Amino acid sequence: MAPDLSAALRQRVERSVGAYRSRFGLDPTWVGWGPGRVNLIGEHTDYNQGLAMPAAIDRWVVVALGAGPDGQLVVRGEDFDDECTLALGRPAPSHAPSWQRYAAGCVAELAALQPLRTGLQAVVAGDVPLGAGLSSSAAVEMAWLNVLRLASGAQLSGLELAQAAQRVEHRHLGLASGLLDQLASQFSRVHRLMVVDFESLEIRWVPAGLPRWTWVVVESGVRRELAASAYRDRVAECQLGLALARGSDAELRGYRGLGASHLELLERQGHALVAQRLGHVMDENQRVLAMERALASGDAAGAGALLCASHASLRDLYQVSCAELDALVELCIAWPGCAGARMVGGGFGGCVLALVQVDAAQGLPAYLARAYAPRFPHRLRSWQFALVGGAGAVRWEG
């Protein structure tokens, strides 16, 4: 076992550890973990060759590993309390529950790149919350190929393990989805924000700043589907946009590009929509650098502001945001001590990020528990969180 584990960390891998040794009856051989990840700002702006600034957050998905029967993949959803055998590196069923569909998806893309000598069984546990924008599918994801990585002795890089993982979204799980949350969940490091460049995939480490400031997850109770039809949606029209655009700008390579003039064009062709959705990615990279400006000047105003304004685009521009978001960034807003807010993650649902005075943190969940109940069935959950590392895998020694 790695030594220098953090002690919430070491408190998943045993939990993890002690559910395959009572579901095998020995130990497993290796142990891998991907953490969740919360993005400050940059919202939809990965698969359209944008800027983001994400971070790991310490709520970890953990995948217990070892030697199974051949040609078999043998997998325990402790979450689900449900159990699953599938063929070794082939596709899950289609209407296979998609935490199966991850992990046979995993395991044949890796194997695609690097044979499985042996059969495999394994135990899959986390407290990523599912479906609240915390990226618990790159969590589970990058658990799984670390692990895989380690297990195989395969010679792949980091972002070959996430681009990996995207595939598994792409082929498996049907999501068009970039490569923000596979990035964050491999890539993190301990208090440290990331800038990634998702036209180049350059990445800088950033410090968290604002010392005085901590920031808070609102759950809002709606879970949402990344594979639902508004998604799609969003990925078609800025594929459009950039069509659209190319067709009167021969010289216009890619999504960065684009300009003002691009957008008054497609507002003129009647593609106001379209044009809408570019405004809002070409506006959140700005958001992107300005954010990274407030945190190292220490501007927590600055920093709350550049929430509320991305948080308006996605509501108004992008129109991913839902009643029960818009409901709890107001009410996070009208806090004491709350610089901004914004909803984060695909949309739809999920949960709120707010920027908060550290001594007026405390109040925030009963405020809005009291202030949400009249008006939604959902029960809300808060929390702070600590920046945290990047995913990986050990041989396990006990």
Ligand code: GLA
Contents of the next structure:
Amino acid sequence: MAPDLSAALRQRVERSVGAYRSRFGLDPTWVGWGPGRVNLIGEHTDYNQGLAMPAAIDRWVVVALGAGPDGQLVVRGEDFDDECTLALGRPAPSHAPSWQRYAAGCVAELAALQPLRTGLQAVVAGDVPLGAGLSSSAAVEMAWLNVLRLASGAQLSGLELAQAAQRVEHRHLGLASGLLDQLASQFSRVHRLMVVDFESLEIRWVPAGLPRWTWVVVESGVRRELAASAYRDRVAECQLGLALARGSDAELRGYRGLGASHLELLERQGHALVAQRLGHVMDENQRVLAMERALASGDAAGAGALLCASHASLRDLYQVSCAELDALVELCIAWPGCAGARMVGGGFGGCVLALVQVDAAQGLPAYLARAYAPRFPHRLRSWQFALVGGAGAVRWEG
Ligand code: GLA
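Okay, that was the form predicted alone. Show me the form predicted together with the named molecule next.
What follows is the entire complex, opening with the chain shown before.
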């Protein structure tokens, strides 16, 4: 067992191992884990070669794995009290529950890079809140891919694993997502925030800063039903904007080369909406760098203002917010001791992230619940997280 597993992670690992023993009657041979993530700032920038500031959180998905029947992938989804037997290396049927499509997709993508020598049997269990915008999907993918890399002996880098996970999203789940979630889950470091540059794929790790402040995640209770199609629309709008800008500037190197003059030209050409989308991305990139400076200099008010500006931009320019998220952000901002808040993740539901003084954080959930209940029927959940290291895998030795 790796000596540096935290007590919290070890507890999750032991749960999956115990479930594997109950189901298969022996210990697993390998165990892999992937954490969920929160993104402080830099939203809808990853697929636009932009910047973001994510970190992994102390919630994990753990896959306990062993050799299984030839040609088969037998998986128990502990949290769903469900089980499936699939053809090894093949996609799951399109009507299968998503946890099965993730499992089959990860195995298929890994098998495309490195032949698997045996069938596989596994138990998947985790505690990353589902559908809350904390990327339980990347946690599942990175847990699977790390354990499969170890089990198969594939010589693949963490980046290659993250890219394989992105292919799982694209090919097996039909989602057009960027690399934010997978890179955060794979490369996070304890007590650090990541500054990810999606043009160069370089990552810097910076201290979390602001010791007397904490980050509170509040789940709106709104399922993100609109998210997948709106997400595809935003990806397409940004691609169109770049193609149009290139039409008038053959030297333009990519999204990061865009400037105010390109946006003005797009507007003059009648593409105001596309200019608006790209305007969000350009401003949001600047806010990531400004957030890094605010955290480094202990400027909580500045950090809070950046969150609020990000939210306004996501609401008004990128248009991926919803009434519940807007209301929650306003309520958070009105709470004494909250420096700022914004929606996080793809949008149209999911979570709000607030920067709150440690002493003021305890009362926040009850206050929010009281103020939210008369306006919306959803139940709120909220969390504070520790920032943890990235995904990994070990040979299980008990
Ligand atoms: C989802 C996607 C990410 C990213 C965010 C928005 O979480 O999976 O790739 O695009 O939305 O920042």
